[in-house]
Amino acid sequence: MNKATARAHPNIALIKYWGKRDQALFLPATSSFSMTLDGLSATTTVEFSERFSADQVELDGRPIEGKALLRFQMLFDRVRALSGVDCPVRVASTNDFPTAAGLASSAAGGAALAAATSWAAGLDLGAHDLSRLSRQFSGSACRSVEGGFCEWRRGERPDGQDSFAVQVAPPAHWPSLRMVVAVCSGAEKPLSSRAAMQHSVETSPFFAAWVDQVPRDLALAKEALLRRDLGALGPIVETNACRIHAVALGAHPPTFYMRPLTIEVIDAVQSLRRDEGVGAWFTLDAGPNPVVLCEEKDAPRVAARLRRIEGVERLVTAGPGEGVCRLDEHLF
């Protein structure tokens, strides 16, 4: 009754989230749009019990302590307030892909954490409420709640009640769409996305132009996705990704996420498209690991080309994934 386990998948933004209008409530400066991936997952078990002397969290076998634990406890306290459960909580979470390396581990982990914590406390939240709860742990986590292709709405209300993710299309809308993830580095980022976003908001002269441009990118991307038109969607996705890195590079001091290997992968993708006619476009979150958008028929060719690049640690090919789900087996 007081233990639950959830599994969620990361999502990769087709139109990026970069910058908040409210730091405390995790309210974004713009809306964003993503695809949930079926090949990667985070699994989280949560238990409330009087046996525990204090809240305890373990991620991939490592205890979370100090300031990092406070972020989790804020979510626990929200769930305690909603449910009336007031005992300590134990959490164990594991990812089957690199953490804090630009592959949206916090999105998958945040969605799984919010779901498992609410279920363990006896809550049965609807998708929008669970999305709002996930958002307040990690902004992009709200897009992993329903799966498929989701838009995280910016919202207008200062309390954030109208800022949550909605599914634009289910996974079955475009089952042949693929993302080929090129893991160039599994190392933890020197500067978190959260810190880099705020740094960009405060110091990048390009941030205002980003906020102005995103609604246009988002409208075009959604239209292209609903038509299943990769030739229209790919260029918008690629350009939008470059824009967040331009904003970060324009900050003072600049934030660099790309590595030489990142550029080599990007060059290979553009060469495939330009010289060989392969419909492939890259996107890149706040990290060194490019993700290639293509059709299922072209994914083996894309993967074969990237596999030849020395230093690429791992390739994962994923289609559109489902939303958060409940598991019967627990991690402890």
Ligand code: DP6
Given for the second form:
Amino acid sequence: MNKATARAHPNIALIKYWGKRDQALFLPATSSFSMTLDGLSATTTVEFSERFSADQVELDGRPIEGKALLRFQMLFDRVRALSGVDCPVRVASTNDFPTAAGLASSAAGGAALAAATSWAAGLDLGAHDLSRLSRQFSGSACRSVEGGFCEWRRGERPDGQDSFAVQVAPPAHWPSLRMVVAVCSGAEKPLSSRAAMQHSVETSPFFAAWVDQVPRDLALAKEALLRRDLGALGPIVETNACRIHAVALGAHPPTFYMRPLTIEVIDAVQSLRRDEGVGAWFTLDAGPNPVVLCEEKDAPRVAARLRRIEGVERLVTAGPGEGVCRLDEHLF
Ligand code: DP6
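Structure of the form predicted together with the named molecule, please, following the form predicted on its own?
Expanding to the full complex; the earlier chain stays at the top.
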């Protein structure tokens, strides 16, 4: 049967990916580094069959059409070319967290899609091949193929063969590390990460400084993670997140992702640290929802503090999660 189902988890970058050196191949300007989250997930079923008259994709029950479908079809075509399976495909995918609100839904969805499509076509790709395939659906997806802490190496080759994610440490390396996601708005973001990062590449004078700085941030973050030293990791994570927003704010016209509530959450995190000695640091993707990095013992206190802020819709606490896995139960 040419049908398979995969589940993958989102990842949140500790050191961000912001800007491509090759848009068609999804080759990043810099390497990046992330933690895969447990708890939240995307589940995707893929079937290849002559019964279908055309490729069809459904996300959380909504059909995907037009330009959005083309992005999926590029991945299907790659898998068809690799496997020799040459018939239409049907895909259904569900997310248990808000789509397109800065919670890296495309990362979990992209990794699950690449895995399920390759399995449904009978391919048995290794983690690095799956990472390369996921990368070409959404860059950050390549970091959700494996669990724990992964580095997406930018690579040097123009064909992108050396641009994929490698696991730096498994989830068991630091099982007590937590990320508390503060959902300030589940609404769609005004500008996708894809469009915004390209806009930064083309118009932000700070982009070159960003590219220059990331290798230093990444080396420090990796060392701190390998030593399980949150006091060293937290500050670099917070600074690196602020730097992508500085690059985006320097674009013309500027790209803003923060909402008033985002700033309130950030203030609360900084005051917990300054006034109460809690080891908590924030990061922020291309959306309004801050994610707080802390130890398991402090997560309830962080969550209790953020819950008091009016407007925070939901708090999700996650530890380091596993990579993509195969499920026997299908969505259709
Ligand atoms: C801010 O991976 O969504 O979350 O490669 O164009 O699909 P595309 O972009 P995407 O960008 C993620 C940007 C980020 C930072 C990160 O996850 O590293």
